[in-house]
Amino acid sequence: MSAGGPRSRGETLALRHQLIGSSCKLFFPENPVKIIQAKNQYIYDENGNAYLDCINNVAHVGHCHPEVVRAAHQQNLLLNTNTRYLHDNLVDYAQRLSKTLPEKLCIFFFLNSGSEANDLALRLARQYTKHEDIIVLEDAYHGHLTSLIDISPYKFRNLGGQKEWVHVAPLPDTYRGLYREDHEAPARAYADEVEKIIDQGLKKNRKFAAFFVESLPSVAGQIILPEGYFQKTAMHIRKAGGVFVADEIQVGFGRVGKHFWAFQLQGEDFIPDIVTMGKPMGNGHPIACVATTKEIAEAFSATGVEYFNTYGGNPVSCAIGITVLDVIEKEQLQARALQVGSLLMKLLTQQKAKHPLIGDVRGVGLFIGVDLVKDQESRSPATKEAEFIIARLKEEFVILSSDGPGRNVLKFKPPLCFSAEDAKLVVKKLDKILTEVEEAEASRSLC
């Protein structure tokens, strides 16, 4: 707050333009929302308007959850320091996380952000395998550090280009990809593409350190990967001497409903070698983690170089992390994600039958994408229509955004306290706006 009291929205915007880098983008840049408060699944502007938040997967158990706020405050009153001292919160949190993961994933490193976690995963994989090359999926995004821009086609396509040690496999998208919903075995077909990349690389004396993948690709368009794909790709990468890294930064901690971790959707027999996690862990507080095996962790330690992160695993962060796990359990938010997500999928699928703009509805739990198309046959992305719909929803006090290479996929990743009533409200408003768009298009066609 300024010395003279709260600034007007215009003053805040002017100062932002003056002081903040222009590459730091705003939602709704032509008419941004100024928020001053948030609670549960709602954010509030300076005029007291409540917006239903359908996209903030960081506020995992709800904005400003009182138990999380209380835990942070109480620990802050006692102590906050680094992990070079003994403290119960660090080991208690690691122990709690270990109970959610396969037994093999039993060693933890704590950090501040998903980007830091993925950067460490890259180092772990390379140190363990003594190899350099990484395989990623088309349109993948793994973080904003230089090392991660290099393995994020979503970013490097517009920057320095693809490095020699980076190999890009086709995205297993059964709606838009190489092998679609009518293919008899899409998981095998897409995994075969990874095997081809490995075979071609080996012939050129490339050495593979890891297959690095988001358990559910998000910026690629809310993609649900065909079951069995991870098992098959893991077999190929391990045969080549590499490891399998599951990036759970967007989708872990019960969001998928059926399981606590999204990689578990692939089947109980699948276990990654490294799992990275971030965003939802701290419900808005910066905390992240890498879980791996003893063998990989010991290979990393064998260098003799200490791994130290000033803030990673501090007592306050761990107190918050433990409390987030408590709230997920106490409020049965994983079950809620499944129940409410299933309802939202059902309602959106009903809209697909009604509106030709909707080409595909896909998702699991509260991770859902609505793929908008100009034409059902060609499946050409309806980018402008998606932009218009998102702007109109904002006018209806609903915050939604788009993703995918064509920026045409409406993405739903709300806090897990999102309710059945919220789902019905959003779909009702979406139905109204889709009707507006289609009626306007019909009018233009008649002119």
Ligand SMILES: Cc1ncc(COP(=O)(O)O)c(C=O)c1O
Contents of the next structure:
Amino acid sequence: MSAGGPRSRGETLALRHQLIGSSCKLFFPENPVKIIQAKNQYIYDENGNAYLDCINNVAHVGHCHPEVVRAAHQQNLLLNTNTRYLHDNLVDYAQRLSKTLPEKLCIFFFLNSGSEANDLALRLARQYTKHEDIIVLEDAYHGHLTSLIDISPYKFRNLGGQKEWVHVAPLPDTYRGLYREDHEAPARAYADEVEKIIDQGLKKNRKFAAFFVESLPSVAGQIILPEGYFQKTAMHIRKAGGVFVADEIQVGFGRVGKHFWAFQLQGEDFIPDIVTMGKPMGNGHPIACVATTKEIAEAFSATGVEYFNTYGGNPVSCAIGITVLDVIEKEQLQARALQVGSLLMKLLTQQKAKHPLIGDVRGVGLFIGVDLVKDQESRSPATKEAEFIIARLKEEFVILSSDGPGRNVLKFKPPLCFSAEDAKLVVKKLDKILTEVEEAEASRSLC
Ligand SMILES: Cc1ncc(COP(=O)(O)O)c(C=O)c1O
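Now show me the form predicted in complex with this ligand, since the one above was the form predicted alone.
Okay, now the whole complex, with that chain kicking things off.
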């Protein structure tokens, strides 16, 4: 609020243009929403309009969850400081997280953002292996630090380009990728591509530190990786002396429904060497984590160089993190993600049968993508149509976004309190808008 009372939306926008770096983008730049409040799966603008939030995977247990807010407030009243003192919240939280993970991943580092977590994962991998090179997937995004832009094709393609220590493997997208749904063994075929990259690199004396991969690639277009891909790629990277890093920053903490971690979708027998976590951990409070093995953590300590992070793992962050885990359990949000996600998948799949604009519906739990195409045969991305649909949904008070290299994949990743009624409502609105788009196209082609 300004000294003279609340600012108008126009005044806030003008000040933002004046004061904030223009590379910090707004949703709906032509007509941005000014929000002043949020609760559960709703955000409210300055006129009290409620928007259904289908994309905020940070507000994991619901915007402004009262138990999370209370936990932060109570700990703030008592103490907040760095991790150089003994405090129970830090060890309690590490203990709670360790119960969700395979036994081998038993050492924890706490940080403030997903980017910090991935940057530390890079350091751990390199220190442990004494190698430098990293393999990532096409269109991957792992964070905004210099080190992570270097391993994020989603960003570096438009910046300085690819560093010689970075290797990009084909995205295992069985809808639009190299090997598709008709391939008899896509996991093997895509893993063979990783092996090929390693073999070629070794011939040039490159040394591989890690295969760095999101457990379900998100900005690449909500990709569901074929089962068994991680086991095979882990075998290849480990044979070359590298480690497997699973980035769970978007998709962890029960979102996928069947499991707490998305890497577990690959099967019980798969265990990464390093797992990075962020966004949903603190329900909006900046907190992140790296979980790894004793051996990797010890190799990192062996340098004798202290790892110090001013805010990472502070008592307030840990109190919040513990409460988020409590709420997931108490409100059975993982089971809810499975139930509501299955319903949303079913309803969207019904829409696919009705609307030629929908090429593919894929997802697991409350992580779902609707791939819009201009043509079912060529599968060429319907980018403009996706943009229009997102804008129209906003007029209907639904917030959705699109991503993927063609910006044509509608992304569902709502807070886990999203309900069956919400799923029905958003699909009904989507159906109406898709019909509008298709009718407008049909009448244009008649002219
Ligand atoms: C998969 C993935 N990794 C890492 C990050 C970076 O996280 P942060 O923005 O918290 O630094 C993001 C952010 O969007 C992400 O989606």
